[in-house]
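There is one chain below, alone, in C-alpha cells, taken in the form predicted alone.
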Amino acid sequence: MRKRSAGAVWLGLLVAGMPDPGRVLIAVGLERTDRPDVLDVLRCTQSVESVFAGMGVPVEKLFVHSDDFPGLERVREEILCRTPLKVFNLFEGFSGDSGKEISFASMLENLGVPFTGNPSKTLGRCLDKESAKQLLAKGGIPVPRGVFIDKPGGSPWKGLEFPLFVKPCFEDGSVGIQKDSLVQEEAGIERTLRRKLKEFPRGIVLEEFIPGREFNVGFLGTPPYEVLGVSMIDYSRYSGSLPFLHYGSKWDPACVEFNEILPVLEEGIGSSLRESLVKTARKAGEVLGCRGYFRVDLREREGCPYVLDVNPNPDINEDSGFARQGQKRGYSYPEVVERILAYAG
C-alpha cells in the first residue's frame, strides 16, 4: 500500500465528513511508580502529542492524579473548560488499581464528550478476565478451560489437564505473570496458588495451559473492523526460553526474553489457519463491545483458535506491536494515531 504524506489520512475522513476535532486533549495517569509498564505510557502520550502537534492539531494534556477520585470534580471541570474537543484516552488506572479506568471513561460517557479507545462497560469486561471468558465462551469461541479462585483451599484444579496457568483476574500489562505462573504438575500447585492468592486477593484465574504457537491480532474501527495485522511467537525458536511472555520478558530490558523473543509479523502462518484467527479474534471484540483500537491474544491447538485475552488498550506507542502492524499495512505511524482519532466515540 503506498504511503501518505503526515495529515493526509485526516484531511481524507474531514472529507467524508468527520468532524473536525478542534483541540486535542491527552488523558493520561501521573504517579509516583518505577513500573515500566506504567512509565511506557507516558512515552506514549509524548509519542501522540508529537503526532498532532506536527500535524498543527491543537493539543494539550490532562494529568488525572489518584486524588482525582472518587469524584473527579477537577478533571470534569478541566474538561468542560476546554471543549470543543476530543479526548484521546490513554488514562489506564494506576498501579494499585487498574480499575480506575472504567470510572474514568464512565465520566467522559456522562459528559457527552467523544474519546478513544473502547467504553467503559467493554473495559470493566476486558479487566475481569473471568467474566471475559464466560462471555465469550457464551458467544461460541473457544477459551482455555479453567477456574476463577478467590480463596484458598480445595482442589479447584480437578478436572483440569496439567499444565495449568495462573493469572490475576483484574490485572492487565502481564502484571502478577511471572516465571512460576506455568504449573506442570500437581505437586506444589496448591502452594503457588496460596502465594499468587496474597499477592491477588481480589481473585485468580487458574487454566490449561495450551502449548506451541501463540498470535495477535490487531484491529481498528467498529465492526466488523478493520484488521491491521496478525502476530506471532514461535517459542520453539528460543531455547532456554519459557513458553510465554512474562512481565519482565515485556517490560525489563534487562530481562534476557526481552531482547530474545521479537513477535514475526505476517509471517510463517497458512491462509487457512490465519482467516481462522481472524475471525475468531474478530468475533471476539464484537462480544465484548469493543470499538476504536484493541488486540486479541491466541493460541492454537489443531487447528482450532483460542483466545487468551482481548487487549481493549494495547500499546501503541511507535515502535510498539500494534505500530508495527499498522506499518506493514501500509499506514505511517501518524495514520495509526490519527484513525484512532477518527473512531473517538
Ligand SMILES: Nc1ncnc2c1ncn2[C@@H]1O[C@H](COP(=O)(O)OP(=O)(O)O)[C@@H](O)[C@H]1O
The other form holds:
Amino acid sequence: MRKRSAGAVWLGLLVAGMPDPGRVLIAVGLERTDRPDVLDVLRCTQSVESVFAGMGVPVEKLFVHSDDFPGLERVREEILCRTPLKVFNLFEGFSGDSGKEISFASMLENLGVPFTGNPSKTLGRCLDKESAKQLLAKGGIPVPRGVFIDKPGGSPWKGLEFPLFVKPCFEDGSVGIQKDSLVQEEAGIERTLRRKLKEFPRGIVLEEFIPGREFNVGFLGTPPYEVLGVSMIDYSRYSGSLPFLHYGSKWDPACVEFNEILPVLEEGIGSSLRESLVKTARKAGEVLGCRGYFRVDLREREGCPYVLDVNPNPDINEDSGFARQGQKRGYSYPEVVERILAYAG
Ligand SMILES: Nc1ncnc2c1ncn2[C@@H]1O[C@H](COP(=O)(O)OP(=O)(O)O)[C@@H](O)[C@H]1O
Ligand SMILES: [Mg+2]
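Given the form predicted alone, corresponding form predicted together with the named molecule:
Okay, now the whole complex, with that chain kicking things off.
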C-alpha cells in the first residue's frame, strides 16, 4: 500500500465523514519510576501527540500526579479551562495502584467531556480479573476454571486440574507474572500462593493453565465493533522459552522471550478457528461494555477458545501489536490514532 502523509490521512477522514476532532488534550500519569510498562505509556503520549501535531490538530498534554487524588480538583479545573476539547485518555493509574484509572475516567464522565477508550464501568470490570471472569462465564463465554484467593490457607486448588496458573487479580501488563506463575503440581503450591499473596495482598487468581496457542483480537468502535486483526503465538516454536507471556517477555530487552517471541498476524489460523476466536472475543467485549478500542487475549484448548483477559485501552504505541494489526488491515498509524479519537464518547 502506498504511504500517505498524515495531512492526507486527515483530509481523507474528513471526506469519509469523520467528525472534526476539535482540540485534543492527552491525559497521562506522571510518576517517578523506572518501570518499563509505565515509561512505555509516556512514549505513547509522544507518538500520539506527533500524530495530531502532524495533522495540524491543536494538541496539549495534561499530566496527572498521584497527589491530584482523591479530589482531582486541579485536573478538573485544567480541563474546564481548555474547552472545547476531547480527552485522549492515556492515564492508566500509577504503579501498584491501577484503580486510579477508574476514578479518572469517572471524573471525565461527570464533567461530560468526551474521552477516548473505555468508560469507567468497563475499566472497573476488566481491572478485576475475577469479576470479569464471572461476568464472561455468565454470558456463556469459556474462561479457565479457577478461584479467587485473598488469604492463605485451605486447599483452594482442590477440584482444579493441574497445571495451574497464578496471577494478580488487580494488575495488567503481565505485572506479577513470572516463572513461578505456572504451577505444575501440588508440591510447593502453598508456598507459591503465600508468596504471591504477600506481593499482591488485594488478591490473586488461581486457574487452570490453558496450554494451546495464544491469540489476541484487536477491536475498534462500538458493538458489534470493527475487528482490527488476529495475532497468534505458538509457544511450541520456542523450545527454550516459558509457554506464557511473563513480565520479562513483554518488557525486558535482556530477556530471551522479549527478543524471540513475536506474535504472527493473520497467519496459520484456520478460517473456522478464526471465526470462533472473533465471535468469542467480540462477545467478551460486549459483555464487559467495551468501547473505542480494546484487545481480547485468548488461548485454545481442543479447538475451543478460552478468554484469559480483556484489555480495555491496550498499548497503542507505534510498535505495539495493536498498531501492527491496524497496519495489516491497511490503516497507517495516524489512521489508527484518529479512529480511536473519532470513537471518543
Ligand atoms: N489460564 C491461563 N492459561 C494459560 N496462560 C495464561 C493463563 N492466564 C494467563 N496466561 C498467560 O499469562 C499472560 C498474562 O496474563 P493475562 O491474564 O493476560 O494478564 P495481564 O493483564 O497481565 O496481561 C497471558 O498473555 C498468557 O500468556
Ligand atoms: Mg493480557
